[in-house]
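Below sits a lone chain in structure tokens, taken as the form predicted on its own.
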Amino acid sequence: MELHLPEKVNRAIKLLKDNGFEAYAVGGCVRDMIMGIAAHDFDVTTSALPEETEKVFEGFRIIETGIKHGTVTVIIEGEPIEITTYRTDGDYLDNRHPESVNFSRNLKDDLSRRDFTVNTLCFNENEGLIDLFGGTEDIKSGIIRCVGEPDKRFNEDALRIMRAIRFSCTLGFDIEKSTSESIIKNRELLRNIAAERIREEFTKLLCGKSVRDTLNKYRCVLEVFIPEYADLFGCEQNTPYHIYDVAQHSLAAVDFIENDKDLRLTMFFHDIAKPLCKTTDENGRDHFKGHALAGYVISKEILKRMRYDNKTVEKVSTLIKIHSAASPRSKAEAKFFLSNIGEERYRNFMKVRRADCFAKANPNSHDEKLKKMQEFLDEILKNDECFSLKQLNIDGNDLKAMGIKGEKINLALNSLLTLVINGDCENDRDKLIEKAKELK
């Protein structure tokens, strides 16, 4: 395959080479180009020392935030390109950051400290592809393999444990045997990594191609930072509706739902409270009453612990709270549902319910109900039918003018909305005022 770099990257490399230095695009961008994946972030590695790089690009805007570790960010054509000096790292005492960085003029020194062979590939358009550690062959074979000794790589930076699993899931690659064994052996090192860093890798992993297979294989890693998930494995669901234990059902549901961060988090955690809520009746049938509400509370705690932003926490936990609600059976019920949760959650509820069903004994059990839900929504929106207070043709000022005060204003508005949704009053201002007088 012919590889081509964006013009701004070629320009940076050419300027460095014209000044007597080696320079290559390196890492994930080269890996992605070889795999035919659109590369977005381009990093450049060079034999130039940071001060030499700055001199080469003295006419450009330069950002020095990473200069201590040899990285100079140069703005070319309005976009940042990170240019990093070949380097070797000192000891890693915190399983994340080297105590010192030593610059080198030797490309192999730099590549030998990197995480996986598929990320050691270098390229420029004069010399072509540079592959010192078999990264090309590992891409062809679909293998994630550490550069050098896996234990050393993971002790240097424990986040690489999550990166290996994430790459396996997103690229659809297997993890090489010694690398895999080292991941399991060193998984407790993740306790030394900031929650935010783990969260980023975990989120990318959940949006991968093969979440179910990957997390089944590396569930012990997952349990280091989400210990609550351990109870889902082996938690059987002896009901006519289920064919999997809670863990397998949840992971299957993640695989079924569309590749959206919030929806995948929802399916991953949607039954997190089932082990706590499980009861078994005299016939041996299991019940999980209250698991959706309990799941709302537990998922919220976990997501906050993992440092997800407030919007994500609220969006995901609320979907979990309503995921087992009854589907609307009439247009009026659909309007009440819309009034309570809004259009976006209404649409997401249908996606969540569909994925939940796909991971059960009868994947099509809710097809008709979901079809009716969609029809209700389409008709309501097409006809601009009222389902929310903001659509009512009367507001709080109208009620104040009638002498209704305080909390009674909101009570009256909700009562009027109920009348409109039920078809007991038209959404007409004069008629609503007459009804309001009756309510008063």
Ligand code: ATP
Contents of the next structure:
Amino acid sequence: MELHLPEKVNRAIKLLKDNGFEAYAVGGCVRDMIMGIAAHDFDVTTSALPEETEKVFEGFRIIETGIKHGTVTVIIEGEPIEITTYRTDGDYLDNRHPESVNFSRNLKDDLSRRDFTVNTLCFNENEGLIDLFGGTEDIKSGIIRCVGEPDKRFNEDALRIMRAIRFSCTLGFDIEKSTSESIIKNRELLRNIAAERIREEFTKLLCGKSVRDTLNKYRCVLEVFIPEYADLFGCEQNTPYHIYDVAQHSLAAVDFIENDKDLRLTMFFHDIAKPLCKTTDENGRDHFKGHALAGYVISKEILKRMRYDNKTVEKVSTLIKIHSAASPRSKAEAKFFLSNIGEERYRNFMKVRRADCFAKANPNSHDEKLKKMQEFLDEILKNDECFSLKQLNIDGNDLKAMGIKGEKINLALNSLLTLVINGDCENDRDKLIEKAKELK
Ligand code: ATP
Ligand code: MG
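Can you swap the form predicted on its own for the form predicted in complex with the named molecule?
Below, the chain from earlier opens the complete complex, with every other chain and molecule after it.
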């Protein structure tokens, strides 16, 4: 197979080599190229020491943030390329960071410190592919395998536990037996890892190919940082609608929905409160009253604990709050729905509902309703029909001029909007003023 690096990466490698150093593209970008996936960032590894790299790139914009670990970021044609000196890591005492890093002039030293064989591949256009740990073979067979002794590698940096299951999920690879056993054995070490770092890997995992499979296999790892999920496994749903327990239902819904981070988080957590809200009636049928609202509260708490940003927390928890709302059956209902939640959430609600249904006994039970919902939206937008205060052809100032004051203004505006949505008044300024007078 022919591999090609972007010109700017070739340029960086060539400059280093012209100055007498070794240099290769390394890690994820080479792995992705071999798999035919578009690489999103290019890392370069080099025998040049950081100060030597800086000298080679004199005249380029350089960012020094990673310099302690040997990384110099060079901006080439407007894009950052991380150039890191070959290094070996000193002792790891905290399951997180090496006590020190030592620079090396030997490529193999650098490759041995990397996490998985598939992440040790190097490439430049002169020398071609360099594969010292069987990474190519493991890519071919679809295997995640630690470089070196798994227990040792996971003890050095426990984040690698998350990285292994993340790569397994995103690449669709199996985890080699001794690596897999070591993950399970050492999972508690994840407690030493910062929530932000776990979050990053977890988010990527959720956007992977086979979330349900991966998280079923590595359920015990998941439960280290989301213990709440343990109650979803085995929480049966004896209702006519369900065929799975809450965990299998949720994970199937994650796999179904498009791989957008917020939507995947929503499906993952949408029924998190079901175990808490479960009751069984005299006929043996289960009910989960209030689980959406309780799910809003619980998911918010978990997402915050995982250090998701406020926008994500709000967006996801709010979708969870509304996920089981009745879908609008008329255009007027659709407008009320829109006025409450806005257009973006209306669209997301449809996606969430579709995924939620897909993971039930009758996957197509809501197709008609969702089709209608879409038609209502298309029509409302196409005709620019009024569903919000912003679109109403009267505003607070008009009402003030009529002597309406304070809180009553908002109340009046909302009443007028209701009249317009229900078709009881045209969205016409004069007619609205007439109505406002009546209301007053
Ligand atoms: P992606 O960027 O697609 O998430 P990646 O493999 O490029 O995947 P990065 O986090 O960008 O992952 O890391 C680049 C490379 O650095 C990896 O391919 C691997 O060789 C090495 N690496 C990253 N994190 C670790 C770690 N915790 N332990 C050992 N090596 C690591
Ligand atoms: Mg990368």
